[in-house]
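Here's a solo chain for you in structure tokens, the form predicted alone.
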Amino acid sequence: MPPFQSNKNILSLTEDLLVRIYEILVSESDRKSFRLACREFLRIDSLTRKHLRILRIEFLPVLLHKYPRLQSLDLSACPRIEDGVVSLLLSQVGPASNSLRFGNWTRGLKSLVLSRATGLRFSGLEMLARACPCLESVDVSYCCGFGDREAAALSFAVGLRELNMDKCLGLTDVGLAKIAVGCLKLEKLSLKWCMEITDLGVDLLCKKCVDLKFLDVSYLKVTNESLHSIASLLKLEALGLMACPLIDDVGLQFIERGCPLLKAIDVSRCQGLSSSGLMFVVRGHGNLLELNAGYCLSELSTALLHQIKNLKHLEVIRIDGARIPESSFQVISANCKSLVEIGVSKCVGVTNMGLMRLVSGCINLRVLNLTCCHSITDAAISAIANSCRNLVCLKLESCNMITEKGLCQLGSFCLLLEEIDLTDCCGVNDKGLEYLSRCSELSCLKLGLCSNISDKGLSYISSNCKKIHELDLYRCTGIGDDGLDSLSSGCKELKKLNLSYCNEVSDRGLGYIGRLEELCDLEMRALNKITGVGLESVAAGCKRLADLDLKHCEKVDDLGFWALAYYSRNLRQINLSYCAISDMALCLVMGNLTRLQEAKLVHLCNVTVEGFELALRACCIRIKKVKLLATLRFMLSAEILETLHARGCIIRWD
């Protein structure tokens, strides 16, 4: 068929068919290729796109005008979203409506992510809440300055069903009351680290928001009284109580008699609880699907085990840090056939025989955490591989007795494996990596402190594991430039890479890293052979780089930092501590990187007080967190410190 006729057929497809084709495309790179093909495809992209994550705030007005049918908007990556910006967007983007010219983009918006939007305050939040009548989900987590006024602003979103306020440190019972009264349809609420919330606020919440299905009050100083209130929630399915220091077994008795639909509970790190308290929960909820009691129990008692075996539908159990009798594994294996995840990290009593008994019955396991179970050997790994063919995640950090024999079994039978943590497993060698490379679905591989692997082993992984997104080679001293050459050729989808203390890596190796166009997180502390030339290669090639750690890279000169300032416009976090950067280069980096939110600038010996002052002035509008040497507290001007504080920037003095 002639090329012109083929093109005519494609463009003659109906809009409905083109939309269906677009929706089949999963990856963002494929969708980007689609919309760049022709104007008609670009129009389909504009009409169809429902989710948008903004990386640079200057493009926000244009993008909101371009995509009028958004249902989800993520602004968490923008360095600064302020009340003035919100006002401008609502008044300029779109047709007139009421007193403000609310844009079309607000009318269908259901989800809004404002995590870490520290520049936003109650005025901007209220404008958004009023302008988005369909809003159902809001995330303002880690907005540490948010308090009761911001909560009151959110209460205008009366249709809200999901709200995440983790680490909104100024929130008190007053603000929570505003939300409870205004957002009666709430089904999911997370209040982790909202330390000012008390039993009074939780009680009112439970009385007003009776449709709650998910509630997380982890790290709060609530008492058993709050559990008494929570027990009245008839629709609650998931409850987070992690590290609540004031609750005890008496409080869990209330949960036993309430929350009839409870399916998941997290009481990890609750030091006041014992096996007796967990028995109340288990006994009262036979349909429990998830039980997280990590670092909560000193020992898995026989009485508790007797109750757990009745949980026929249990899918997830985490009892990390407890002493486990070997016989317990047989009981769990024989009775909890539905388990897909087990966590026994740092547990005393985990043996080869115990694990063999466990996996003989729990053949549907997909996630198994054996971190710091020092007694297990290849025999246990062989049993796991033979029984658990659907395993996707296996954590074996500090299991020092595992060798290539165990990895051979994993490579033979666990072909669906996506994540494996072999950190500090000194028995892992190149031959083991060759066996492991048969797991072609691997996306996350952690090999930190594996001193017996080399470039040869890395080449096996690079050749067969094309889907790897995350690779940790921390202190793998046998890895050098040749290994990075094979890595850059084979693992094109790599997004996160840790090369810290890989002392054999030089500028040539960084040249290969520059080929990884998808890389967004790179750690390379103390690489003593790299210079500005290598850093320039990374900056020029890895345009998506968002997090960069250069601590103790003392031979990198201003040439590299200038390249960083010019190319790496997407950087959000950077660690330059102990680097040989100059005043001018630091000012250029801090001023040019317009998306930079966090910087660690400790022990910069070539930077003067004036250099720090100018650099901080260059970024004070957008920077959210900065780490400085403690002595600078008394040398920097009061004006710059006050400006940073007023902008919501957190300064950590080292």
Given for the second form:
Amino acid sequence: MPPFQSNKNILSLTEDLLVRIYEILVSESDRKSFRLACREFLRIDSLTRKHLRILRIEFLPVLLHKYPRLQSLDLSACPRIEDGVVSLLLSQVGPASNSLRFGNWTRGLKSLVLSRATGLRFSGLEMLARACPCLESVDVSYCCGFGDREAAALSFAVGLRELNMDKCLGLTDVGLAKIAVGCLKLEKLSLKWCMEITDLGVDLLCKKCVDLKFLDVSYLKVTNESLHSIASLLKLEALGLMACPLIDDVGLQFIERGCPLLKAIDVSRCQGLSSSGLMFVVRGHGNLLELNAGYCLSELSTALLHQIKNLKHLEVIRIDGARIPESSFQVISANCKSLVEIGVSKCVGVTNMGLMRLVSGCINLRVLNLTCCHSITDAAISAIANSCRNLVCLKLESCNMITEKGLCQLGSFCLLLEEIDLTDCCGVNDKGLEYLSRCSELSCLKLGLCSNISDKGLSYISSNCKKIHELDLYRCTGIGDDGLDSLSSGCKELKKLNLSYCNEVSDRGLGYIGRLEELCDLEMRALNKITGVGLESVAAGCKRLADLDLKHCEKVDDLGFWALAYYSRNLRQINLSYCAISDMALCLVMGNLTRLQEAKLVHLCNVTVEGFELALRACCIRIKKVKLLATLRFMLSAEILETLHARGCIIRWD
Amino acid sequence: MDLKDKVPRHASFTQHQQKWEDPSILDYSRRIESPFLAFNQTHTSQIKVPVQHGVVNELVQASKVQDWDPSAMLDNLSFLEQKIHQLQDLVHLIIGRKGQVLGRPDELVVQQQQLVTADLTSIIVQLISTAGSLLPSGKHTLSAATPSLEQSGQFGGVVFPSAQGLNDGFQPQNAGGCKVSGLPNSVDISRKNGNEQNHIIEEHELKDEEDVEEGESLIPGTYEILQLEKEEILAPHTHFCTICGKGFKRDANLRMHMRGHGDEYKTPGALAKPNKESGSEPTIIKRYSCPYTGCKRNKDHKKFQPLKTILCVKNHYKRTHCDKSYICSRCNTKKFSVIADLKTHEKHCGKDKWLCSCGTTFSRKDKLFGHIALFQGHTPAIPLEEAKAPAGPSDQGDSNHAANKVGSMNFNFSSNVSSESEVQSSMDIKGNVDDPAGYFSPLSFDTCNFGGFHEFPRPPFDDSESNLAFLLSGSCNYPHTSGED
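Would you mind generating the form predicted together with its partner chain now that we have the form predicted alone?
The complete assembly is shown below, putting the previous chain first.
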């Protein structure tokens, strides 16, 4: 144990106690405060830190040296991660001072998140896979350019248990076979949108990786043959089959007889399925915990219901989009007592009476999705609030008949409510928000299109719901600067805010927004009163801002953009479409914001072709996705387009 | 099973001429001689002579031909006349029935056509034969006898059929497993044994000899087991010219060669096959044993599985007990001990785009994945750098394409390639290539309307050049552009 002075303060605690304290701190900002307290705490932080998510690659070498016990590294938020960088990070040789530092960090690494690391290619991946002997989890989702070579590189990580390859568009059966043969310990694999994969690949996977517990083949063009192979997986617990258009009831018959440990199945949006297919699954798996059949049934048939009745342990059921006979609710309520989540959005036949019967039995409900169940009224909300005291999430979008009476019941009984979606509920008014504000745990509140609320209503929320993280005020035209004033003083933890089309908001309001230090996602489309001054105060205040949408903010001038370029160094996505930004400011923004990964730059009337060219040159080494007007395609130099392409940048031509 | 049942076709060689693998004109003449003999009862004694007495047979035949009898000639000519009249009547009959034929199945029409063709053929053969008897042929006895004697010498110590046996060694004595498209047996073909046997060759050689017999289950003891020694199996030539010593794989080719040594070798008698097998005679079934001790194909093995023909023995021995010395020039990985296998491979080498990490290639993805599922640690190989791809594939694609064309062109001869390359030496081929026309000129067969006849003398060891040369010179209508790279 290192000796240190025993002062009569917290520093007198031994190292292991400090470590324990540190481990209690969950949120990143708390940990930041901890390590900024003193050198000793910083040392504790360095010693204990297991996870690292970095925003800038240039700090990585130092950080890797600083945190010797790193187990998990997240590079997904970091642009410019590419083969050369990886090789540099892994290289043993180099400056003498660095030679010892490097090479070690990979030894304990178990998890690697490389999502959207589009600059990376197979050689870099292979180096990483070979250098990390303990690697268990890799996420390369949304690396659209990845294919078989990258998969082959990943297959060198022989200890891999979890792999996410969602939207690796180049992946074919060959690459999948590489992984299946190389990573025999694989337990969790997600292959969403890997459109080239066929039954052959899935079949081989199921033959080789017999330990698979989780498999997601959503959106693939696999057929019943694949289900036949999957059915042989004895350890499979969760199966994702979302939107597989080629599977049908016959395929689910295989699942009925196989996968003895299956707990969760997602067949939502599978157009080829019917009730009878689901009946096979339900009949074969009495211990099913989760059944997601959204938008795949036209009607919840009585035969299927009769089978579902037997699922005593069922916790989650989603049957969005189906027609539900009123009697079904009674059956579910009487039999599926363990239900925690019910999704009946856009279902026809969801009535007050039905919901009342449902909640009379399912008192443990925590999540209820009633989106677009137009016919429900306050009576249903009242029954829900009375029965389901543990409700955490309630989605009521487009439930027009709900008024402040319903919200009053919720505010009285559902005190654990964390998320409520009241988008497009025109019955919600200031009084309703006052009732709702009694739910002090509320962290996500969606009030889009609620034109009957005003600053007064928002002030109730602001003063009582201190934990709000996300607030959606899209087209809440009654909200003005004063509402933002109260919001910024009350909801200090706000991370995500949507102010689009709140026409009353002016530069003064944005000044208040600037006080929200945690804000990282701000959407403020078409605020036609704001100017560069307002943007400057936001940029200067919201240091964490990562995602900014300024579309149609036509009065914002270069002053604001300069400020943006100067202050918002953490900006990752920006939408400047229809803005009056000039050549100079655009170049500055694109060049200065070193974390920027995605930019939407259409209809910039003050920007010339040269301006675009320069701006793209300024950001080409890190930008991952850019949206431009199609006419520019033939006006920009071929060189810059090639460079962007070579860097893995996707250009969307509008 | 009886040959006659197996091969119900009558004179169907018009269909099959393109497929005949045997470039030997003598074979041909022998084959078509049979029908003639069938009509000409004076010669029946000859066909009854068993195979084993080939030499005697030859002598008999030679002596018969030698003393020319004008009255016999007249008989022959009048027979021919009679025959032509018969044929005329037949054709008339067919024409007369045309109206009624409409409703009938096509088979009957084909039959009739074949009937006519067969008769025509027999007439032609008889003509030739008659003409041939006029030629001066003092040394017939010697010339005809020599090859057969020599052959029997070659296989001294082994119970083995002489000349005929070797030449027809790969004719299965029972046509087990041979598929013969079923044309109704409407005509008397019982004595057209030569014809039948040749059909069997065609059909039989389309398959892999070793595979064909897998299903066979002969009761031990009901057949004769022959075992060739290793040297004999691997010997490139089994027939040697007594005059110059040049070696040949086929007696037929030797006989062709002999023509160059003097006119006496050009008589039909000398050119004819030394002996004929009588199909009506039940023959002892022969099976072969591999000389390699411990091999399942060796007669001392507990579960001995005999090989059916000499060709089977050769292929089996080379494949199983010899080095694989033929390497594919395209992929440089695949090795073969039988050149025919190499050729088969080369036909689709490069087209097998599904490659396993172990080097095995597959033409189908599912086969590769089945392979990978079966073997631990095998993975599909990812094709080389994309950078190479644009230049490489296009290039290769072209050549492949050309090769494919040639391949498909050769498709009819697929049996040909394997059999000939087995049996013929490169020297033989040269002879073939050099003078394809001369090959047939003595009997002027090229004047006959036998479509595709020119395609017989295919060079078996076709490096692309000779192959294409052949194609261009032959009657084949393959576009010349294919020869270009």
